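First, one chain by itself: the form predicted alone, in structure tokens.
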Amino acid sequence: MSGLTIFNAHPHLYWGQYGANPDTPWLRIGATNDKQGFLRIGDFEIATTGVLGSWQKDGRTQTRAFPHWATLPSNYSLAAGRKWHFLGAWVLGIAGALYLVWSLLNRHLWHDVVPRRAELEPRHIWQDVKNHARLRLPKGEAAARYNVLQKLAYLSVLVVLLPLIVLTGLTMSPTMDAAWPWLLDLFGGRQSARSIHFLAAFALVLFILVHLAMVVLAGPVNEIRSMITGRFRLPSENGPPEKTP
């Protein structure tokens, strides 16, 4: 949401070294002359009045990229958003890292995440697609594992998408650019550093959103308390949930 309040001030997407407003971006959010809003990519145009763009806030048409119930805060400030954003990202980064470490430390990862190879085999990966499809979710044992589709979400988050939005942030800072000028040869410039910055943040979101929809339909009260108490009743196949330690 922070992120949101940052891209408002200059709500274009470039890629290479440089952007500015003469330049022509790959994306853009904006509105008409009229304030009829729009999202435009490359030269695929949609309209988005009352979405982005151009929205009503207290009766007032405010032409902004993204409103104010998705941004933080909701009242337009660049100095409060960064501030929002760098504690973000304090918090994320100190909580990945100890994840990471722990997670190597009891071979968490190995264990539970990593695919192994027989999963990776396309026809086990397009029956989980199917079953996911048809809703039919895992029962009895199998419940207590992941299965494919879940250890590929999983390592993409976080071996690709988290690395991707920590090292692309550090790239947009000119500090960091001084002490590390190979961020910009990596990601090709600080303009597409700011574009896949922006498009791993809302691949996270996407995430975030399929990750809690399937705790909904797995049951969330089973779900969410056992990532609090570690307690956790098998979806029995056949007659009630069976409960495990």
Contents of the next structure:
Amino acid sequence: MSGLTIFNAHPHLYWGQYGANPDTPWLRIGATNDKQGFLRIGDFEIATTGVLGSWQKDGRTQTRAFPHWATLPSNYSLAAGRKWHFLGAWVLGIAGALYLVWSLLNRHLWHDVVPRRAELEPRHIWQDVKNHARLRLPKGEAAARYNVLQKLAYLSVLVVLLPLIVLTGLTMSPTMDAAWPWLLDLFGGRQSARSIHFLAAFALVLFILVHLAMVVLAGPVNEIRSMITGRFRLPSENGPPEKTP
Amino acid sequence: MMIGRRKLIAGLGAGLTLGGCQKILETGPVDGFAQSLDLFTRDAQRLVTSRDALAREYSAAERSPDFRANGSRTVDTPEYRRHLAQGFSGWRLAVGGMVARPLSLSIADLQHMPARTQITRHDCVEGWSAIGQWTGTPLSHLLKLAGVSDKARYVLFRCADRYGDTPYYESVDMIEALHPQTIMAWRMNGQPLPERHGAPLRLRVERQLGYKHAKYVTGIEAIADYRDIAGGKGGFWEDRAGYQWWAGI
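Other form of same protein, the form predicted in complex with the partner chain, not the form predicted alone:
Expanding to the full complex; the earlier chain stays at the top.
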């Protein structure tokens, strides 16, 4: 995506206020002189030739960090990547703000997303973990409500990840740092904010992959219709034959 | 309809590739939209930033041990080599354009004017940052001295460095130009400005990304519009690579 295009301009991450080539990164994606790709985190290094640092496009070896199929645009253009990124940032920021205000006003967040005390019992959570691991999804009335793992996942995305992504994004802007210097204190510097922005974005991608997988598992037609229209057909209590033990 | 584990894993693999849509950005109306979005970002940032909001200033201990040099690290002309050998004693800074009294100043002239010293963070568009100490003449002082016109909307910086035959240049608007931390710097970390950092004179415009900080500056011009200058986008990288003119983010 466009963030990976921007990362490719400087594929190092640092902690603190400053960080550039002469300084020590905590994460680095690169290629050796003989075009062997690597990912280095602290002192730990793994070979990533073919995926990160060194990969093939149209039969030619390229040594950018993230490969063409993961970046937007697919050729390397920092300027175009930034244009897409800030367009996306405005859409995310405006839609996110509207959603938050609306969900607080109609109490959707409180009613449906914040877990009840009983749901936070370790036994209840463990049972839900086991159900998910066996892909035994809720049936009947229970399927109409979010289960506790779902609630915790949504809540951490809504009140942790997304705000973190927006605020660390703003901390990378020199104009915003002049306007709101507390951003630098909150994240411990612009380079720390850049690292957190990157980590939070990957956490969000992970959420999206799991979320999509669960939609597919739970019956995509019914689920997507319910997201858009609110109409949800309760899965039968008996379940399909291949799921019965 | 329920799907088992095996199908799930196969489906996830297939969904991971992403097509390219970079061509969309190169079409006329979309490029125009991107530029409007750029100015929308500027206006939104200006809405929450006071004109004189200062970029953070750091302590001497917080400076980068080694400040990365980027872009032009020298000017490969006999003229510049001569200036370098002579310690820039013959270097002139022209202040002109929409001003009542055009000026031609030596580095020594600048060093006799009021100066500002600041330890600030330099943020490159690529993502890296470096912290250094800069001493220089406030641009607002030079513009006042030259009697800048009320009708001037931008300040243009002409530079000695070139990419091929194309000279580097940059522009900022009056709000950034008159900002108290915007200086024409001639010292860095207590030493005369090094060659690779733009000797003898560079712009520091602390609320903007690195490509705005013109190096090897020979001229400052107050202008009404940058669209009739060079490639018309207001700066070298804006013309060459499509970087945003607004570099506050």
